[in-house]
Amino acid sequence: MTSPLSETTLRESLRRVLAPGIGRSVVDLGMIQSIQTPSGGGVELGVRLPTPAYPLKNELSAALSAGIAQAFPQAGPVSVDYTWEVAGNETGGAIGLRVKNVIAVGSGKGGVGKSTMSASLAVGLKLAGARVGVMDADIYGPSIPHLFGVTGRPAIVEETGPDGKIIQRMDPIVANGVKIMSMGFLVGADDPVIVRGPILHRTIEQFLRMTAWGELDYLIIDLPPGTGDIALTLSQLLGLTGAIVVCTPQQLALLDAVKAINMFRKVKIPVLGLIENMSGEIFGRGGAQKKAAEMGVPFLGEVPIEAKIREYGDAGDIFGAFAAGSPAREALRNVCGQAALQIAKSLLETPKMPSLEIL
């Protein structure tokens, strides 16, 4: 005999479904929000993803419509009204940061195109909806803002610190709503920057602490490459939500993204993925996948190795290369969806999400 159909009975009946890319009920992870029986027939479901980016959002709306035909064939069509909340572990608070999640990328060697997918996924997450920012890292050698075509000084402003005290901060420079922080704007273009390990580590610190970053959901921070010791100096800071390695698809460069993801796990940061960059005929195809698998880490997809990228790049227009008709647009998009499914699936292996009603 069937249930009959109310709240409590189709809640029940979706606690057997699991979110596609996460593995758990959407009961279990808060994602109902709200469950409606229309007198006219029907359901009506109100779905908070975890992020705006979430790529299979097709798949999860039918993995609701099943489980409910499932166990109730005569509830007829199912309709999900879908909104968002990034989740984050809003770690940086010990240093005055109010960001959601903090997400270093990295690479083992120079030249695989690191920075132009940090600014990447940044664009990415933007166009979906999120607060993002992004810091540059690479002291020595800083290409985030030619990416994004800005330049200037960051100006001076003053907050109101806990204790009521006055702080001065720099205001980030702001690129299409994407905040951006980089030693580019403090320097001159052509001026070589000198600094020893100590200088590095303060730079990196103040550049933390002392941006006016306001509430973002995601801060991108551009490591230099190698395996030097910033990731470090941001494990000891804060608590990242993780980092994501990028590499190129030849074995000489996966040999050091091995090293790097080695070093990310020494220093106890997780690995949420790799990305494949300038996939095709030149670097070979494949082998950033291989590894990934070897090393049990999430694949986040591959990027081809595409003329379009390197002139939006040196126009300083990486949001051009998500726009219609870019044929680097699909895939970006793609590595951009699969790294935020990653971050929210890393939080959301812990406890579930604050329910929170929106309809």
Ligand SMILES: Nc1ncnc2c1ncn2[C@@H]1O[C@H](COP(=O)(O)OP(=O)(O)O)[C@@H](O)[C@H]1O
Contents of the next structure:
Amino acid sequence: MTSPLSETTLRESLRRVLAPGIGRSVVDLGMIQSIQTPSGGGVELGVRLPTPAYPLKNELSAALSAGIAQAFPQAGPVSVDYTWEVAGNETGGAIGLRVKNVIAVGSGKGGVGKSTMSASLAVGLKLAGARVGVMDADIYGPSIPHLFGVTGRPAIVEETGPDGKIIQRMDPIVANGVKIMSMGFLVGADDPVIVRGPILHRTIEQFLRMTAWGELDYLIIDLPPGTGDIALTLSQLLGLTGAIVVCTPQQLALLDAVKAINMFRKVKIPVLGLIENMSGEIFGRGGAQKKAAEMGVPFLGEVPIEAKIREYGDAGDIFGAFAAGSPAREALRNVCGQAALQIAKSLLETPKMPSLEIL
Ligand SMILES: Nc1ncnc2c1ncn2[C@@H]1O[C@H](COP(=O)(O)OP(=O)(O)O)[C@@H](O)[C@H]1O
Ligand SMILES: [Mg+2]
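Write the structure block of the form predicted together with the named molecule for the protein whose form predicted on its own appears above.
Now the full complex is given, and it begins with the chain already shown.
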């Protein structure tokens, strides 16, 4: 005795299907946009993903089919049509940012591949279709422009603010659709209005406020190593979606990663996950995954130590690391997918913190 096949009964049957990697009902998540039962038989679903980089699409399709088949063995084949809209909470409103998710990438120490991973996250999300920016907050060691192979001086543009006043902003420099702002574009510049000196948090604030980012799904911030004060500045300015910590498998770097995780926790920035970079023969592997589990932090994956990654970065072609034939492609795409998943998931779990008052 089965109930008749209708949009309502099908939706009811999908209520029990959990979105893989997120663990919540696809119906409760608002993912089911449309349900159709064409006269020729079968079921057509319109499903909206919370990120274009959702890494478990095949698993989701299978779970949706299974959910329907279980309730309605007579339903016939299920086809799924995917769309996406990045979930976010636009917490940068107070400083005029129209960015759905601001993600800080940090590490306890330098040289672990933090900038390479920041750039790779941006590239992976961009290639998936999202609108992405990268802010190079490593004021004293800016390497983002080099990784993307861009140079130049940002143009000053005039925008009309909400109060009708004219605001001057800097246009980010764009590399293959990724919007970039870095001190690397400004050093040597003689325009004292833009950067008033080595006052770190003031500079970060100006970068956020004065860059004409436009609307973005993800803004990735490459933090300087050992970044307590900058993380605090950021969390005072806007509600960060969270931080991603990069480490290498070496014990020493792992200890630094623990410090970085604790530091983010102390300033109440959710830790979205840990990436083990340069895993492989020389340094070993797997240490970060174990450490992440111990600390209750999602593990976003391993990126092997691979000369090609350094070569692409050195050549200013970080996009090349994602091209067909690049040996690191799958590992990098996996990390990006896992990061996108954790970003989407964290929005469901942590009620967004309003920006703290400036102390
Ligand atoms: N997975 C990797 N395999 C090989 N070389 C890497 C890898 N990740 C980063 N590198 C290289 O290591 C060096 C440091 O990386 P970088 O991203 O600048 O680190 P950080 O920003 O933490 O100082 C760079 O030369 C970079 O090309
Ligand atoms: Mg760096």
